[in-house]
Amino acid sequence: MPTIRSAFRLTILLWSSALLGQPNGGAQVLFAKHHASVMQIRVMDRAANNKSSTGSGFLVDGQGLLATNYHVIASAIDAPDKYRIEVLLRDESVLVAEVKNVNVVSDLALLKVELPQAAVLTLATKASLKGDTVYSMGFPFDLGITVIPGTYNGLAPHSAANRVHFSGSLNAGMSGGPAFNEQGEVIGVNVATAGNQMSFLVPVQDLKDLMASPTPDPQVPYSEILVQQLQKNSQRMISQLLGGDWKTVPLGGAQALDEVTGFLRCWGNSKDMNDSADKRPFYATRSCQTDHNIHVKQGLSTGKIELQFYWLESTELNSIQFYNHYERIFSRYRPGNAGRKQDLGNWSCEEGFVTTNNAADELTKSVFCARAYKKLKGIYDVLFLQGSVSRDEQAHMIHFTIAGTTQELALAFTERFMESGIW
């Protein structure tokens, strides 16, 4: 039989394993071990000689790369006359660094600094799993490093590009820096946060595929690199689109597509017809887009793709104030992404009137509309509308925006949605 003390003791060595296997004991150790290989990133602007915008990178080879988000140095791309690209030491000493390669579709950016020996972070090479606890690090706020502890959660279902979901609290600043897993390997690249304790990871399988890409020639702008991978990514997109199920589904008295692709999610929403404080003539909607934006620059995003369907009709009002109706909702679709003027040209449209090939041959005006990137040459954001005009008290419309796409990849896809069956 064992004696008092024996047990006590036996107590107190279970009590410290559970300890060391709690998430702040983890936390702790992974702070101790590797913060000095996480560093803030600066975006300088040169004429003010202060910092514009700050986030987080890591060390990932012994030569001085850091990997951190391409958003953190998107300024800097755009406009390297203005901006410069600084990484604050722990003594806080300030190396300049320099660009050495992008990946705007999966947001990375690999940096190269004169840097002294520092202790490079491991990349993990196995998968984690979904219950696993991550430790996200990284400057909050300029507040100095932090870590954060999570859970990982796998990759993101449905999602238009690689995302691992994160159940921590990413802040800003913290974009770029390292995601452990409880044996101290990177498992993501910190990028986004969806708020209430949900943010996102780059994962590091796409961190290795850049490290492992060719480092482009220095003599070829940035805009052409962000061009060609904007170009690779609409393809991708589009021939998934074209080869995916265009199913359609009832929508009052008209058909709307169902999810064409896994990346492609469709919500819906209708007038309650029992809200007699609901004046306006009954309604039925569905729309369907990706789930993120591509960020090129502060105030510039891309690569969202939007399908929109509506059915409207009316038996209170004349012909007259239905067509009215009608043609303020037709009049305020626009495109799903953000951009101004000094990025983007001025839309180009063509309209015109097309009968459909149902059964009924359906009249309907159909509007279709471009503009250019300013600075990435070759790429374009397209906006499509069509809807029916030969009916008094009902009416059917269509919208999609592909954004960030080429003139025959949109124009593909165009043909596609008006043959799909919609009508």
Contents of the next structure:
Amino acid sequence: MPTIRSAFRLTILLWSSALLGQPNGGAQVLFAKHHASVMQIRVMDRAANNKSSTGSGFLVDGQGLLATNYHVIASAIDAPDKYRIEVLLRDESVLVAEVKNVNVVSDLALLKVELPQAAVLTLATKASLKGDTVYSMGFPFDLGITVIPGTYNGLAPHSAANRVHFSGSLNAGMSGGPAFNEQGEVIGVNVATAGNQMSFLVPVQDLKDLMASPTPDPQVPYSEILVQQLQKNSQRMISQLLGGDWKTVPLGGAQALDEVTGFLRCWGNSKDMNDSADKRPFYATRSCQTDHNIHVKQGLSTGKIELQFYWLESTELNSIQFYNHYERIFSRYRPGNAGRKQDLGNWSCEEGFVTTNNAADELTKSVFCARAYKKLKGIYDVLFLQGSVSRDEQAHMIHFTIAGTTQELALAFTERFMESGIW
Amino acid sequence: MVVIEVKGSEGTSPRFERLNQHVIRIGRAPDNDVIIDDPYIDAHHISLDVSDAASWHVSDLDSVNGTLKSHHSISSTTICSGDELTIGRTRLRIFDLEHRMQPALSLRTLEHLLFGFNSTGSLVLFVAAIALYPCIAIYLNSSGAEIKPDTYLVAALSSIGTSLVLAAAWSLLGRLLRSESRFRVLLNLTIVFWLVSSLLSLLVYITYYNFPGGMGRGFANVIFMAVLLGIYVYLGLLISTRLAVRSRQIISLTVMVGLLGTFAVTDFSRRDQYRPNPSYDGLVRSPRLLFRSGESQVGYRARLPDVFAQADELALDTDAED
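What about the form predicted in complex with the partner chain, after the form predicted on its own?
What follows is the whole complex; the chain from before opens it.
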């Protein structure tokens, strides 16, 4: 056995060293040509005079404009008194950078440094094709500049924000670095990884849009800019939902919604009837959600939308036992995003017994909760929950949470959801 | 002349014998002065000499089961008016005609009424109820998983055990301060309060279910519990101590205020605590417990803007605290 295992390991090593030596004629050329335009971005704690987090960035114009991810510099946006942004040059000298513009939703930021006449990267104008080789550059784990080859796999199909699916290994610290096509043009910005060669880039078009948009007045606090961007994003998503296909599908003895629109993906689950050890009542659930959160700052993510449908029935339990079980489920719904005390207020809730559309004598226990963002005025997380209370040993619950929305959008969606014919 | 009270087994009422003799013979045989139908008594069990008014004399006539005076076996001893003897399964109390009796228990005094709250029937009933209560709760809370008999047994025993310990503690206090334990009265009382408080929280639960929001269920429960606990402590002190009315009132009031105060302080301290998950009222109950009608969807939605207004306030409140 040990012999086989070591032989296997050897093959892997040989293969990977062959990989490094061969097509990386391309990688080597690319690296030699462009690595001077890729820099490490450091968020420095002013008091400690040391870096608190690092990412990557790259020059996009001759006046010292750098592109990076919003999340790389988020803490400096949130607490400019505590943090400053520095850019590390090849000769180990540093330049202080200021933020010119951000897009929290697509996760991009533009920084400005005093660095005239530096080599600038070209942004791709031609769309890449699935299977094209892509080279990503950045500073993983503070280990110095690194180039990583991978494959372009098109736009992620169901993403709530535009994302390029890049099959390559991005690592922490590479965020904000560029990804090139074989012509050496930037096709995207490194942003996230799901592990196992599953990584994501912000498409270069989003960067072009941000560069073309007017630079905000430095007098306007960034919290207002973030509020506008989050509102606009929620407006886009909720409008898309409201205009979606509200087709119902059966779930147990009730109805649930199908995938209303592209960015909602649904998953189902039900009790395994063959598992005789599981004596709980029968349940069937359907849960639909968006696939990504908007990173606002350390510890605060938003933008997630989640719909859930839950059918519960029992032939074994008596009414009191059934409702005790049902109540345990009903009273433990949680929001889909998380935050901390300094960023979010406490929840406010309103409960009531509400009639349904299809049967006048059927009542639902309805719960609507909202919490406000402390520094982002007008942005809320909402949670809505409705459960039947007029049936004996059957229950039907419907639930949604929307993170980072506005009062108007949340109420419009609540109305559509309540009237959607699920009841 | 003496009067002898003859009391058979538990639950039978005593009979009184008025006798003129100087020497009184007691036993099962027809030739005795006092004849007792108790198979554990000898034909001629004891003889009682009351010729000397100052010092009566009792002798056991070599009986099979002997004679007890205050739980001690005797063969021959002196006794005085009011003393109790046990022969076989029968208790005897011997009085002279001038024996000073305790004043009558008043039907108008709570204390005296409570002293009578000690019948075996009610005790058995209450202990059964207190044992059954947690078992019913466990059964009704099950989601279908099998419940082992020992779960029920442990619940029942711990419920009875708790009441016993509480009653015993009061009883010990009574023994020390009043030289009377009155264990049964205290056990009955403890169980009654336990049951009443459980019933009340059930009522609060159902009321709160029908009228969600408003005053928190926790708060309503605490008020009821504090009142009940106050009454319980007051009655416990009444039975077990000789404290003045004023002192009893002060002590039970302190207990009530203490409980309410603790709740208020913890509630107040936690008010601004950050909670990542909403603490909504998630009660859902069987339709049989829902007595009210519902509102329209439009009516409910019309109330929702207030939720946002309150959320804004909650975001400000905690801000000011930072």
